[in-house]
Structures are given as structure tokens and as C-alpha cells.
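The data below hold one chain only, encoded as C-alpha cells and taken in the form predicted alone.
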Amino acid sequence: MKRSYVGVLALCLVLLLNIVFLQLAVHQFFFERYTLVLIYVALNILLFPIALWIYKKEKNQTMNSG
């Protein structure tokens, strides 16, 4: 049950983007730019299914190879 580095790196990249979009949303909220806040929150929400898809793909690859 060894994970591939590509999947782990992809999940780390998604997590990094999640943190960046959250920080940008908070920053834009402080300056009362609510349209940009909604855009960054939407991008943040869209990252969750991508992370879930990567996780399931890696999990299935591990189950089939081992």
C-alpha cells in the first residue's frame, strides 16, 4: 500500500491553492471588495471536488496494484 508521489504532490498543490484563495478572500473582504471575495470563495469551493477526485484516484490505484 505505497502511495505515489504524484498523487501526494497534487494533493499538496490543491491544499496550497486552497490556502492562497482563502487568504486572498480574507484580504479582499478587509478592503470591502465583495465581488472578488465571492470569486475567491467559489474557487475555494471548486477545489474540494478536485482534491476528492485525486484522493479517490490514488486510492483506487493503490488498491489495484497491491
Given for the second form:
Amino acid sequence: MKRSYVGVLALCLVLLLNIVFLQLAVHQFFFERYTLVLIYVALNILLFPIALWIYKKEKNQTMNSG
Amino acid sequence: MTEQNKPYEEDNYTHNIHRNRERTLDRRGFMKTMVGAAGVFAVSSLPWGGVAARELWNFADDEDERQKIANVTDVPVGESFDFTYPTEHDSALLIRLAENDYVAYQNACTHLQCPVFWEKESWEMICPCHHGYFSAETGEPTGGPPRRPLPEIELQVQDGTIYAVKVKRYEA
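Next up, the form predicted in complex with the partner chain. The previous block was the form predicted alone.
Then the entire complex follows, led off by the chain already shown.
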């Protein structure tokens, strides 16, 4: 079985984006740019199903190949 | 393979795990943790979104109340006066820059919320915690770590009394 770390790297990227978006949302909140806050919060929430999808995809791949 | 011929004692289908909980640190477990972390981030950003949405949609009826701060005679030119506005938890600073020139700001430093003081000698507002400097005329940061201006409070002077009317919004 050949190991693939694509899923791990993709999830690391998702987590990095999570941190960045939360930081931006908090910053824009203090600048009172509330529309931008909503956009960043929406992006952050959207990342969760993406992470779940990456995990499931990676799990299925491992099961099929291994 | 029958029960007697089992080569290993432990209930371990890969036979190469030598430490307790070794499998909880594998790739699958790591990915599960990352997905969980993404969930935690999604949930923790909800309150910010909630408050932002409320601010956006209740913008019009979010008026602050008019509040008396001080009498004109209490604040000589070049001096400052502490008060709280719009609630008793928001400390603020009134400065009389000239005979008929008053400014007021919420004085929590926009860096890490330390109280900002008026320094008459340097004619500047100073945050002593990390040496942040603000212009008294505009509230803009002039030095140090803060990047955002102090929230300005709109004032009215009527019959020798100074009133706070509302907290100005940032230019979006």
C-alpha cells in the first residue's frame, strides 16, 4: 500500500485558511465592516464541510487501494 | 488460523504496534482531529457573524442616548475630563483643545484596550501599556502598535453644558 499524504496536506491547508479567515473576521469586526465579517464567517463555516469531504474521500481511497 | 496458532498474544491486526495508543496518532486519527478543528473554527466564528448581522440589520434604531458629561467651567482649555459613554463600562475622554473646540473619544486603546490618557505637554493621547500615540484632533494613531483610530464621540455644547450625543461609526 502506497501512502498518500494529499489528504493530510489538504486538511492542513483547510486549517490554515480557518485561522486566516477567523483572524480577518475579527479584524474587520473591530473596523465595523460588518459585510466583510459575514463573508469571512461564511467562508469559515464553508470550510468545515470541505474538510469533511476531504476526509471521507481520503478514507474511501485508502479502503479501495488498501 | 485457529485460536491456538495465533502468533501474537495481543489483539492487534497489524502486529507491528508496540506502544499503547499508537494507532490514535496515525494518519487517519490526525485527519479526524483536523476535521474536528475545522468544526470548532466554524462554530467559534458564529458569534462574530451573529453580532455583525445584528449590527447590519438594526443599524437605524441603534441610536445612543444623549448624556450630560460636564459643565464648560469644569474643563479648562488644554485639560481633559473622564466619563463613560454610552454605557458605564465604556470609559471615555473629553478634551478641550481650544475655547470652543471639544473632542471626545472612547479611550480603550485600539491595540489591546488599555486606557488612553491625555498628555497636555505633548498635546497627544498616550497609551502607556505599549506606547501607542493618538492625535487628539482626529483620534488617528500617530505612533506605536495601534492601527485603528479611537472611536469618536459626537458632542453638543448647550447653555454651558457639554453633552455626548452618539458614538461615530468608522468610515466603512
